[in-house]
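First comes one chain, alone, set out as structure tokens in the form predicted on its own.
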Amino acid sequence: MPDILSPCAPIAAEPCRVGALSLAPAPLEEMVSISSFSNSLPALREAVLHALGASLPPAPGTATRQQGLSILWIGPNQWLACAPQGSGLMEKLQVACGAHAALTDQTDGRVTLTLCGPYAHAIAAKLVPIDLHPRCFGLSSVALTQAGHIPVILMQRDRQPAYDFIVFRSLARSLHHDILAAMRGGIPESEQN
């Protein structure tokens, strides 16, 4: 049996605040990537629905969120499932859909940083090359993009808006620094209307 790694936080747990904006690491979650085997997609959808009570998002740029569980579309026939620590996410998925998909535990390899507060969209827009206007990127929208030079999975968590930046653990400190620098740079005047 493989050793279980207990990851330590790459950045301090205390939120950084600039005005009404806040940047903080989200609580550690169990994360599992799901990649469907060829010709197994219908069976995989059924198995995940039965095991987790949630469906795999069918379209690019969306997430299913309910009761602490998130399933993000991260590519054709690929998803990232996230659940609170201790939920046994990997075990549930292995039992239910191990025959239909490749499952990889990402818990020790990813960190989520949450940016929230008034004008969070203006700060995020300084870093990501996508349109964050609500008609293009709304609640539960997901994008595989870059924040500056760092690859991230970006999800709008709520309507405030609050954004989750899911990043490789080794790049979390760098991304934290970049977001904090953008926050300290202030809100562009064009966004303050």
Second form
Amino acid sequence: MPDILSPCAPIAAEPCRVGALSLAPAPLEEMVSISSFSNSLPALREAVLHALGASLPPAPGTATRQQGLSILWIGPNQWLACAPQGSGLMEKLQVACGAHAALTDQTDGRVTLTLCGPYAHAIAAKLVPIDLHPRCFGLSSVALTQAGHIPVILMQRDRQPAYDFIVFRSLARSLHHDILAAMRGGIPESEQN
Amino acid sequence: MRIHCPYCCTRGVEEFTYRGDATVRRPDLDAPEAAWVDYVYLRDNPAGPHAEYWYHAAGCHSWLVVRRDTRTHEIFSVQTASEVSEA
Ligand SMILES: [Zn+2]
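Return the structure block for the form predicted together with its partner chain; the form predicted on its own was the one displayed.
What follows is the whole complex; the chain from before opens it.
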């Protein structure tokens, strides 16, 4: 009989702190990607609203968030729904949207790292090549980009500011290392005001 | 060079992968061999405006048709490939 692998966390749960900045894995969530079938978008929007009580975000680069549930835009006609463990997200979506979209469970495939604290935007900006100024990237903004060479889904979680880096599980350690190195490098003087 | 993705706004070229000439069209199955050789192997190398496929690999994974001047890298338009094929 083969041994059954038991799940283990890709990185330690304890937050790493540098000054007032903190980096920690977010609590594990259920994640399901939703890819609309062709010509199914109006029906899918209605079905998601019915199943989750939240709408698919209307525009690219945004997320809908309410009471622990978030739905992120992750490409044309694609979204990532995230909900606390035990929500039964996949079951709810399958019943309501199975006919309108391809649903794929991503729960074990992704890890969310949260960077927060004063000047978190200046630390994140060392790694991602997009403009994080509030006029371009505000609360609940979403971007698909790369942090260094690691593909990430970036979302501003809080105005504090706090950013969620959603990353493939196998790259979570590398990204954690890179963000921590950026934190230890300090806040660039040019960013302080 | 920076490319304005219709979904992600303006991003650095490092997020994109060049996927070839967007003007070539597959010949009919019974087209002469010369037409297939041209389609598979031969490409123009224009100095000036050109339509190209770019794939937003490190972003939203869209295929784009970028019209660009190969001498100056000036970009005239960016459309999604699906939009172009439906037109
Ligand atoms: Zn894009």
